[in-house]
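The chain that follows stands alone, in the form predicted on its own, written as C-alpha cells.
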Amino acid sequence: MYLTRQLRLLPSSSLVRHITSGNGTHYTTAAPPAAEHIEIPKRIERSPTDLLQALASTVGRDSTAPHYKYHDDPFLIPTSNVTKRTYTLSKEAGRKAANWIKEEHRELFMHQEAQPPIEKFAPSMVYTEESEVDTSSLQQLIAQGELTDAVLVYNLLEKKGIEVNDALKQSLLELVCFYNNQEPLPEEYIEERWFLQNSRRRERHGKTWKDGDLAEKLYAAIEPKTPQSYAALIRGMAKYLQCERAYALLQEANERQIQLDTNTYNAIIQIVSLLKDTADQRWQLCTVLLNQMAEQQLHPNLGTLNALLECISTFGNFKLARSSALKVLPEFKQLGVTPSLGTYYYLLIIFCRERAPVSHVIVDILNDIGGKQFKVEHPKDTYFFATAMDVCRNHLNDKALAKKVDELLHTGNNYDLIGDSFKESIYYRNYLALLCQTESIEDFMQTYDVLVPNIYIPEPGIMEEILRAIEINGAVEHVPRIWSDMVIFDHTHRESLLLYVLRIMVNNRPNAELPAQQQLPEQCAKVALDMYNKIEESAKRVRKVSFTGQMLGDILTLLVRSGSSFDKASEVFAYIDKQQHRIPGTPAESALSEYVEATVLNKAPSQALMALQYAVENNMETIALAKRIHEGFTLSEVHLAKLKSLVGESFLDK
C-alpha cells in the first residue's frame, strides 16, 4: 500500500511499465527531468473598457433591433428620423434634468458609497466671490477643465493680490484659448452636441474670436514671451478664425526668433483660405509656411498634411488642385507621414468635383487601404465613409465600388469612423440609393431588410427611388411591404408617392395563374382602402393631402379589382361624384370602365347608371359605357328611361 502511494504521487510521465516473463510486472521510475525555466511575461497595460470591448467583438450588430442608445419598448424606438433626434435628445435632457438636480440640490448626495470615490458622481465645488482660494485651487479646477470656475478663481487672486505663476497663467492662457472662453457642452452629451455641430455647419463661417477678453489680458500678462504663449494664441485665434491677427502674432514670433511648433504652423495652414483669395497666393502662402518650418527643422506631421489638403480642396482651379495635391503626397511619405481617413477624405473632394472631369481616385484609394483597420487620428476622419459613398453614387455610379466602401466600413472597428447618426444616415442614403438603381430588385430587397428600419430609415426622396425601381422591374409584390413601411415612417402626407404607389398597383396588374401572385389583388385593394383612409384622416391635420380625381380613380380600380371590395368601390364612387365640384380632375375613363363591369358582375344598374350619369355630366366618354349597361342588364323601364335620357333615343336603334 505504502508503494502503491507513492507511485500516485509521482507524475504519470515519469512511469514506465516493464512486463517481464517469469517474473510478473514490476514498476520501475525514470530519471526526474530537467527543471524548466519559467519566464514570467511583461504586464500589459490595460483600459477599464478592454474587458467589455473583447466581448463586445464576439457579438456583431443586431439589424433586427434598434440601436442600444434607443429604449427597448415598442412604443420608444423611432420610426422616422424625427422620432429618431427627438428620443435621443429627450433622453440627454433627462441626464441634463438630473444632473441639475444633483447640484441644485447637493446636500442630498454628500454620501461616498463607491470605493473608491467616483469624482463625477459626486457634486462640485461652488466658488463664489467670498471663497478662500489659493494657487492648488485655480491649477486643479483648470486640470479638471472647469472653465468658467478656472476664471472665476483667477479673478479672486487677481483681486486679492495672490500672486499667480507664469506656469499657471500659460496653463489656463491655453484653457481659455481653447475654448474661446465659453462654457463647453459637457462630453456626455453626445447627440446634442452632435446636433449642435450640424446646425453650425449650415451656417455661415464667420470670427467668433473674442477680442480683448481674457485671452489676450493673460497673453499680454506673461513675461518674457514664450514659445508656449504665442502657440496658445495663435491657435485660438486660428480656430475661431480671427485669421489675420493669427497670421500677424505668427510673423512676430518668427521676427523675434521665437520658434513655434508644427501643430501652431498647422493652424495657420488651415486658415490660409481665409487670409488669401486666389489659388495662386493661397499655394505661394503655404510654400512659405513650408520653407519657415524647415528653416526652423520642425518636422510636419499628419496634421500638416491634412491642413495642406484642406487647404487644396479650396482651390477653384481644379487642375492646380489636382497637380498641388500629388505634389504634396509623396513628399510626405518621403516624410514618413501615413495618411488617415481624413487625408482620403480631402484627396476625394479634390478630385471628384461636381463641374470636374471625372476621376477615378477611389479605385486607388481602396486598393491602397482595403482590409485596413483604422482608428480616429483626425477630425475629419468620420468624413470619409459618407463622402466615399457619394462619389460612387453621384461621381461615378459603380455599385462594385459602393460594396468596397461597405466592406471596409465593416471591417474590424472601422464601423466606428462611420461619425454621428447625421453622417451615417448619409452614408445609407446614397448606398441604397445606388443599389435600387444597379441592382436586381430581389438583391436589393435584401439588403432593404437588412437595413430597414433600425439602421436606416428611408427618406421621401429615396423612397420615391425605390418605388421607381419596383415600376421599372413591374415588382408589385414589394409594394403592400413598401407602403406597410411608408405609413409607418410618416411618409403618407407625400402626395406624389401616395400616386406613384397608385400608379405602380394599377398598372401592373397580379397575373392570378403565379401563385406568388394569387392574393395581390387583395391585398392591393387593402393598401387603397388604407391610402383612402388616410386622406380622410389627414384633412383634420397641418399636412393634409387632398383627393384629385386620377388618385380616386386608381383607388376606385383597385377596389373593383379585388372582387370582394364593391360595397367599398361604391362608397369611394358615391365620394366622387358628391364631391366633383371640390375634387379637381377627373378620374380615368377606365376606372370608370373597370366600375361599370363590376356592377353588372354584381348587379347593381342603379350605381352602373350613376356612372354612367357621372361621365356624361364631365364630357367623357359614353357610348360605350352606354352599350355595356344596356346588354349588360335586364333594365327596368324606370332604369331604361333613365339610360334614354342621358344617351338619348338614337343609341336603342344602333
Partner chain sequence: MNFLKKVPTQILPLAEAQLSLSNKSALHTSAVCCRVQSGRYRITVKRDRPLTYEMANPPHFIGHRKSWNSWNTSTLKDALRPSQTAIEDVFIRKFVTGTWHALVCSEIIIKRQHNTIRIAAIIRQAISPRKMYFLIGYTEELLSYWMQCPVTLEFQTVADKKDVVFKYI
Second form
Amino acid sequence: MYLTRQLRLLPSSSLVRHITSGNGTHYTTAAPPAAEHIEIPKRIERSPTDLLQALASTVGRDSTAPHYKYHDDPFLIPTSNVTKRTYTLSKEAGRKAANWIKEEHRELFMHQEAQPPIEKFAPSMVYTEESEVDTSSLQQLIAQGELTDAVLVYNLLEKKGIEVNDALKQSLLELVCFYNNQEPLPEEYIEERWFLQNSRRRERHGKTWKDGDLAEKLYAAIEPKTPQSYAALIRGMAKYLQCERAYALLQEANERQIQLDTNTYNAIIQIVSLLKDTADQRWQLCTVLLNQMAEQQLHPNLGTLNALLECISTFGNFKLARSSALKVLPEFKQLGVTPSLGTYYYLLIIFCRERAPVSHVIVDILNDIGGKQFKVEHPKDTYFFATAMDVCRNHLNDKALAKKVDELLHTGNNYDLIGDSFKESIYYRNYLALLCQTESIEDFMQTYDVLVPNIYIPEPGIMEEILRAIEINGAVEHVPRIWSDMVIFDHTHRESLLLYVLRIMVNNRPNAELPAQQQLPEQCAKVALDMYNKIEESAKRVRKVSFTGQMLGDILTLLVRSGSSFDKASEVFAYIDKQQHRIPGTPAESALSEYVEATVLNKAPSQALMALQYAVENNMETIALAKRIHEGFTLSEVHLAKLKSLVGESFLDK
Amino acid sequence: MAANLARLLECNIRCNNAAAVQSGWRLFSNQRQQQTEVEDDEEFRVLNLRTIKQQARRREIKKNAVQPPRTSRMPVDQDWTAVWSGPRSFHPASVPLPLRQGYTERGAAAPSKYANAELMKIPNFLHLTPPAIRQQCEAIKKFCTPWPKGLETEAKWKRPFPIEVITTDYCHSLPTIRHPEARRVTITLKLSDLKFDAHAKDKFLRLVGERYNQETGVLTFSADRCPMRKQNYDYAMYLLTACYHESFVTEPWEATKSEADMEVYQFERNQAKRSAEGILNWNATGEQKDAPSANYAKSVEALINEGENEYNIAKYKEEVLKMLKIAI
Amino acid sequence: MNFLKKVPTQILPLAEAQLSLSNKSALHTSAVCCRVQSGRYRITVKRDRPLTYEMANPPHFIGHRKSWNSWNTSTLKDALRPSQTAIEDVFIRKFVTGTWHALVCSEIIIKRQHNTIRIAAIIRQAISPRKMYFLIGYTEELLSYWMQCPVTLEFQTVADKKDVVFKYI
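Show the form predicted together with its partner chain, please, the one above being the form predicted on its own.
Full complex below, order starting with the chain above.
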C-alpha cells in the first residue's frame, strides 16, 4: 500500500540506436526488426490535477448531509439560516485565531517539516521601518499582491533614497489602483466572502476613490507618462467611481494621442451612467466612446459588451433600452464576442422589468445556453441564476422554465456560478415559491425533501407559501412533517404561521377510513400539544407569542379529535378557563361543542359544565351546549342544579 | 406554629423526592435513597437544610434538541458514493448499518456503533465500495490508452522491450514526499539480447564483472550514487552503453596476451596442436598437411579445461586411437 | 519473567554491538514489571471508576481486542521520522485534550495518510455548537501550521460522558 514498484520497459530500438550510432557498421548488433509492427499508443496528456478532477466528478450531492464545510454530526449540523451562518463564521474565526497565534509567535513556527515546503504554513515576512529592503523585495511583494507591505517598502525605499525604476513603479501603481490602497479581505477566508453580501450592499454607493493618495503620487512620479500608467489610473478611478476625473483623464490621454487599451474603455463605459443623467445623453456618450475605440483600432471584448449592456440597463426609457440592446447584440455577435452569463443577466434586467410588457427573452436565452458549461468570465456572471429564477417566478410564473434554469445550474460546474449565500437563498426562495404555487403537492414535497434543510432553509415567508399550498390541496398529512421542520428552523414564534398550521389541521378533518390517515388525528394532537407547550415556554423569552382564544380553541379541537388525549384537552381548557381575562378572544363555538362532545364520550360531566359556564360567561351560544349536556349525561342533582343555574330552565322546555 | 413548620418540611421533602425521581440525582448518599423507598409508609421526615441551594443549582441551560441521526432520513436506494465519498473515520449517524464492535465477556452483545471508539479507529473502506470503484474507473478511463496489440504475454513483450527499469516510490505518511531510497534505479536485461562476437563477449563479461548472473544470464545495473532518480537512471544507461561499446574495441595491448594469461585452454594456440600436427605429418612431403580433427581438439580441451574424469579420458583415448589409426 | 536474564551473557555484547552499528530503529526494552502496571486501572472500593472500552482492555490486548490509537507508516522498513512522528502524536494529543478542555471523552485517534492527518475523538456536547466550530477551526488550522500538513478533525459527539463508559471497576 505504501510502496509502489515501477517496472519500465525500454524498447530494444532505443538500445540499438545507441549502439549503431556510436560505432561503425562492421558488426551488426540490431536484431532484425520484428515481423509484425507494434504500435504503442501515445500517452494522453493530462495536467497534475486532471485525474483528481475526474475522480471528483463521480461524487454527487448527498441531500441528507450538510455542506462539507460543516461537521457531519447531528449535534453540529446547522438547522437554520442563522446557525448556518454562525457556524461557518465561527469556524473561520477559529482559523483566524490560529493564524494570529502563528504571526504573533512566529519564532515557534519557523521549523521546516514539509518537503517541498509549503509557504502558507510558515509565518509571513514582517516589514517594519527598520527592515533592510531593496527593489527586489518590493518586486516580490507586488507579485504576491501584498498591498500594505508593498506600500511600506516603497515608502522605505523612498526615504532611503533608493531609486525605484519606472516599471516597478508602474506595477505598484496598478496594484494600488486595483485595491484603492485598501487591504482587501484575505483570499483564504472564503466563508466570510460567502456571507459578506448578506450584510453589505456595496452597489453604487458613490465615490470611494482616495483623491490625492498614493496612486496619484505614483502616477505623478512616472515620467514620461506611458499608456499603461494612464490606463491603470483611469481604471482605478472608474472602479472606485471617481467618474469625472476618470473621464477627464481619458480625454487628456486622447488629446495627447496616447493609445489606450480596450479594458480602459470598458471601465469608462461602465461609469457612463454616472457621468450623464438622461438616457439619450448616456447612449450618445457610449457611441462617442465606441467610435474612439474604433479610431484607435481597439477590438472590443466581452467586457465592452457587458459594460454597454450595464449602461443600457440603467435607461429609464424601456423602449430605448430595448432597441439599443437589440442594436448592440448582433454587432458584437459579428465581432465574434461570445456572451457570458453576465451578458444574459443584463439582458434579463433590460427586458423583464416590472412595469414593462411581459417579455419571453429568457426562453430564447435558455434555448441558446441550455446544457452548456460556463466558467466565470465577468464579475456579474454570478448574478444570472438568481435573476433568472426571479424572472421565472415573478415575471412569467412558469414552472417549466424554472426547471430548465435549475437543470442548467446543475450542469457541469455551473453551480460555482451561484454567487454567494445571499444569491443562493434568493434563487431557492423563488424556486420553491414558484413550485409550491404551480406543482401538485406530492411533487412539490419531493423537491422539498431534497432541498430542505441542507441546501436551503425556507424563510418564514416561504413557509407561509408552502402552508398555503398545503391548505389549498388539503394535504393535512404533510403538516406534522412541516411542523417539525418549523420547530427546527425556529419559526415557532411567528403567530401567523402558527395560526395557519392550526387552521389547516382544524379545517381538514382527517378521514379515519383511509388507512393513510389513521394516524393523523394522533399526530395532529401531538403537533397541537407541542405548539401549546412551545407557546407556554416562550412566555419567558424575549420573542414571545401570546395565546389567543382562537388559537387555544383550535388546539383544543385537535386534542379532542385524537381521542386519547382527552386529559390534555381538559388541561388546556382549564387553562383557557382560568386565564380567560388575559386571553384576547374566545375559542370558536365549534371548538367548545366538540369539547363538550368529547366530555360526553369520556363521561366527565364536571368538565362539560365548566365548558358551559365558560360559554355563559363569555356570551356565547349556550342552548345547544346545555341541551347536549343534558342529553348526554345522566346528571346528578348537584350537576343538574348547576346546569339550571347557568342557563335557566328554559332549555328543558324545548 | 409547630404544625406549620411540620407542613413546610413535609412539602420540602415531597419536592425533593419528586426532583430526585425526575432527574435521577442522588441528593444525599446512597443509603438515603434506599431508605426513602423503605420508609415510604412511615414518612420519616428529614430536615433538609440544603433545599434552597439545591433548587438553585437545578436551573440548567436550555439545550436545543439534537437532531436524530441522519441515517433515519436516508432513502434505501440512495447513492452511497455520494454519502461517503472519501476516506473518513466512521460516524454512526452517517452509516445506516447496525454495526457492532468490541469484545465483551459473558456472552453479552458487543458495544453498539454509537460512541464506539473502536469503530472510529479501524480504517474503513466505506468509500471504496464496488460501485464507487466502478465509477472511478469509468471516470479515469479517458486517460488510458488501449494495450498495444501483439504484446499480450510476457514472452511477447520481452522481445521488443528487453530492458527493465525498476524504481521504487515510497508513499509514507509524512509531511515530506521525498525519500532517499527512491533515487535507486535498477536496469536488468538478458545477455542474450545483446549481439557480440567472441572477443567482445569475453571483454564485456570482464567489464561488467559480477553484474552478470551466470546462472540466469541476466545483467543487472543498479545505480544510487547520484541524488536524483533521473541522474541515476542516466548513469545506469550510460554504464550499459559504455560497457557494450567498449567491449568491441581491441586495444593494442590485448595482442600481447600470452599463454599464461589465458583463462581457458585452447587447443589452437597450444603445444598439443603442434605435437599432433608433427605426428600426423611425420615424414610428409609436399604442401599437403594433415590437421588434427576437430573432435580431437575438443577432447583435448575438455580434458584440460574440465579436468580428468573417466568420460574425458575415455573420449580422449578414443580420439587418439582414431587419429593414429590404431585399431584394437 | 525478565527475558533478558535468560540470554547467555556472551551474546549480549554482540547483540548490543549490532544494535549500535545499525542506525535503524531499535527496540527499547525496560524492566518487564511495567507490563503488570502500565495501562491498567486499579479497582476502587466502591467500584465506581468509569472505564471506557479502551481503558478496560490492558495493553497486551492491542491488536486482539482493541486496536491502535495512532495509525501511520513509521514502523515500516526504511520509514523516515519514526521518533518525530511519535512525538508529534503526543503533541497532538496534549493539544487537543487541552484545547477541548474537559470535553474529550475518548482517546484521541490519529490517522496519517500521506501528508494528511485525521484526528478522531468523541466529544461531549457540553458547549454550544458555535463554540465547537470555533475550536474546530482553531485546532485544524494551528495543528496544520505546526505539522505543516493538512489536519482534519473527525469528531463524534455524545450527549453524556456516560455514553462512552464500558464498565465500572
